[in-house]
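Below you'll find only one chain, the form predicted alone, shown as structure tokens.
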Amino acid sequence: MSVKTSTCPSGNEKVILFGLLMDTNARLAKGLNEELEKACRLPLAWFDALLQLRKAESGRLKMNELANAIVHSTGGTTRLIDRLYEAGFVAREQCPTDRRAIYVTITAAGNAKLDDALTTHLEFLQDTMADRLSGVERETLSTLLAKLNAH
């Protein structure tokens, strides 16, 4: 009796590399989510949305721009913003030139919550990246990830 072997190239270095990227992302996201929830009762998705709003040049983003920034569906982003709005962390504004578009802005309460969360975030990054990788390794990793993320 012969044993069937898979024709799937699971040992291919590209498949392995992608698996490492996925595993690393999942473990870092899970760990950061746990730390943010424990320290500030802020889910990672909320943190990410607030951070993207703060980083926006104009201080606000249209819903579709925010969805693209946090890599969520527009429906998922709408539900996320609904929860952030109920918590008082974001406000909605009508776009003066497009009645269909809604801007989302971070509120003072959202900025304060984000400031608390950033302290936890930086501690997490120190433990999970800075203490494990040298400055040169972090710079190389950053360059490589930016290259993979280029459109």
Given for the second form:
2 protein chains.
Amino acid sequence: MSVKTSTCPSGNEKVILFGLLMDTNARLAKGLNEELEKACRLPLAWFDALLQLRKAESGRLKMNELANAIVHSTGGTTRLIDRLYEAGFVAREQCPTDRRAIYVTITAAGNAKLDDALTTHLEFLQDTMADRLSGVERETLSTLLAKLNAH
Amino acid sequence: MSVKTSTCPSGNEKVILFGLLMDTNARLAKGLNEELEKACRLPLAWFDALLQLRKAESGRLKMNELANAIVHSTGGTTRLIDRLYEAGFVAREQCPTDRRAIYVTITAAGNAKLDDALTTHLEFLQDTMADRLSGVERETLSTLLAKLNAH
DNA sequence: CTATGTTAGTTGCTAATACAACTATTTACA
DNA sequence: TGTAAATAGTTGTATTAGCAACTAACATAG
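Now that we've seen the form predicted alone, could you pull up the form predicted in complex with the DNA?
Complete assembly follows, chain above in first position.
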């Protein structure tokens, strides 16, 4: 029994699209993670956290903002930042206006590591993306993903 | 310092596209996982494994084929199938031509559970996808993801 | 001002996954 | 045929992440 002939004929196209999104992401993430580990000894989760910190307008994020940006639980983010702190890539700052809150900032070492990792990242994307999608196609894909990702 | 003005100006558009893909996937997967847990008590990983088994032409997959289909390690797949077996959703069959290999098949209970989950899944996709992307846009997105996912 | 509720972050616990080492089997080839 | 290499799957171990309970701080209503 194939999916096509199963109980939900009408929405099948969406199931397939969603499956394709998950699969594409999983394979690319796996490939990038391997590359980053090999070339930079940097787990993808660390890369993502550092990238989100750099992307932040103010150059820093509160724990819960970071957790949301990397789509982790707050507990998981606490531990992740513990590890990044151990490695010297981030620092914690008290928030002057709210003593519950903590700002996470990227350190010079963190920035250097991120630059390094971005080089690897770009090589990887060049290899996996450049010859598969044209510039126009990449732009279209971006637009569609952004629409789909609207919160 | 924003990403735009940092060390890799030329490939930035790709970094952003990739980030968008990861982020979109993470948020949708998280949402779907919550829905499936709530409505069916079925983890997304179980759903994915059952769906891959149903999608298989022969109605069954060897362990390593399944591992590849769900993008897991073989070790992780062994444990996942252990759990699905405990729950009665899959069975293991010896391969008659290769005594090392094991076929994983979906049981009647597994099929019933998957049908149930697909209903939830479709409702979720209807909510998150239908009003954000048109039919044509979904088709375009599928095409582009398939190109990007070429192995 | 105090009490109640909400928010930010951490910690204990558990579950899930990857990696590497291992066994069993098959394949290649000399 | 006999041995080495490759392949399929499992298991020990460590890492990682989520959830729920917890503490501390802030906000709001009385």
